[in-house]
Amino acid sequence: MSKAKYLWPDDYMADPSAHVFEGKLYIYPSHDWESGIPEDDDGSHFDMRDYHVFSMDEVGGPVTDHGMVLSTETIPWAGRQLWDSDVACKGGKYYMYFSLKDKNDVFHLGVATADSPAGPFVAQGDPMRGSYSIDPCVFEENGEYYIYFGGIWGGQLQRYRGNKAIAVEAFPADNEPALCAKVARLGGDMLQFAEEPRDLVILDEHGKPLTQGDTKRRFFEASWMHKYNGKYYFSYSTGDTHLLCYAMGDNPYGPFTYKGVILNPVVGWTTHHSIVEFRGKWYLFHHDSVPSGGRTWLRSMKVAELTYNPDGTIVTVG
């Protein structure tokens, strides 16, 4: 595949977490539409409501859209703001974890369940203990399983420290560590924390963590997992300044030392995805708002050949 194919040019669908179940490549988005909140910093026209799984059977080939698999109608403590989310296998059964702000407008985590990778999904009663934030990811290996968490600016990520809410939000100075992304191993049962999330460091050349004023290459949102030639490659959005970097460590936990840029700014605000192998070739999903005319809060699936060079760092996307 030479350049981005876009996926599903019938409705917005953006933040696209892929996998591989059953044979096939199943895609779960977040679902734009035209909320008709003005645009902020905060995300607040990211009013998102519902969520649909797509699959297809090669890259390239004919998308099945499943239809919508879960709404915050559906989700007893939900709010509003149905954000990103991923899904897990476990025993055949299968876990969507997603961020969802409840009615005090605090985001949180939660789970929903399904017998199927196509869903429908029904939603716990309650959030995830002790979550909070956005955009999880779940990273399965040797029967652990871990999830990735965090956004700052609107994934209020900035408002908790030691993991606790603290009475005002608050950055790091520009010359102090960033804040960081977070991990924890989830528990036997799939539905909660098995401890205190930790967190997930990413430092610079030097060994240092980067810092808050080092936008580039600083984490924002939109963490991403996956394992190549038995390194771990912590991918993530720069948010601000619209880049998809990443990160190589020697476990689930890191630390992490900064590699590189994925993907170059595309068209819209955020830069979102997952990276997945299929068929003995690897793929990045991501989206843009080209199909929208630029308009950030109406994006589109994409997806494009990832490839790697020999030491194991990845070739940037154009």
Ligand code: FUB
Contents of the next structure:
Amino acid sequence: MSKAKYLWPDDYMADPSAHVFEGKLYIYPSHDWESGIPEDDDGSHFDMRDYHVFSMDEVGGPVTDHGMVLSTETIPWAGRQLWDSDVACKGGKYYMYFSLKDKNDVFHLGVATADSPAGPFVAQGDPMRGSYSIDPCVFEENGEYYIYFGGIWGGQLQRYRGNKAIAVEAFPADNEPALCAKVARLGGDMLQFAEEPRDLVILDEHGKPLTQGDTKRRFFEASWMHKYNGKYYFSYSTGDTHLLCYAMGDNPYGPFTYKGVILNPVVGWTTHHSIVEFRGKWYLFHHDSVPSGGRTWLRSMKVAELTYNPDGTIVTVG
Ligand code: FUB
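Next up, the form predicted in complex with the named molecule, please; the one we just looked at was the form predicted alone.
Whole complex next, starting from this chain.
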């Protein structure tokens, strides 16, 4: 496969999280729609209300829509804005982690469970204890599950320090270390953090944390973790500079060292992705707003093959 391909022309889907479950590729996207809410810097126009699940037997083959699998109508604590999600499997059960605002307009992470990767998913009654901000993704290794999350601006990460809400939201100065994505091990029941979330620190080439003013490299949102050839790859969006970047490390907690750009800016404001190996090849799932004529809140998911250089660095996708 040489060119990125759109996966579902029939509807707008974004933030695709892809995993191999039961021998198939499953995709868990956000479900964009025309909400009529004016565009602003907090992403109020991304007012999503439900999720669909998609699967395919082979990349490039037919894609199946398994229908609506979770909706804000059945999430007891739901306010608005059902944003990015991810799914993990443990002991034959499937756990969906999602971003959602509560009734006070504060983002938290929720969990919903299912017996099949195709859902339907049933939400827990409350958000995960101590959770905040957006964009969860889960990485499994040796039976341990790690959740990564966070997003600045509309994702509200700047409202917290040391995992506690602060009175007035604040960003570090441009020359200070940037706000970090968070990582925590999940508990045995997969429903709560097993530990206080830690900062996922990204270092520059001199071993110094990236600064808040380094907007072409610092973390904004859209965490993803994968492992290739014994190395851990943390990838993310730089938000207002519209790049998908990555950093490499030696364990799931980091620190990670910034390595480069995976995907240059696409049509649309947001860029968000997942990376997965399927049948010996690596794939980048992402989205853009080309099919909607550049309407930033109506995004379409795509897949492209991802390749590595001999030193483990990633070849930038066109
Ligand atoms: O889809 C809503 C939000 O847009 C996601 O949570 C962000 O990562 C951005 O893609």
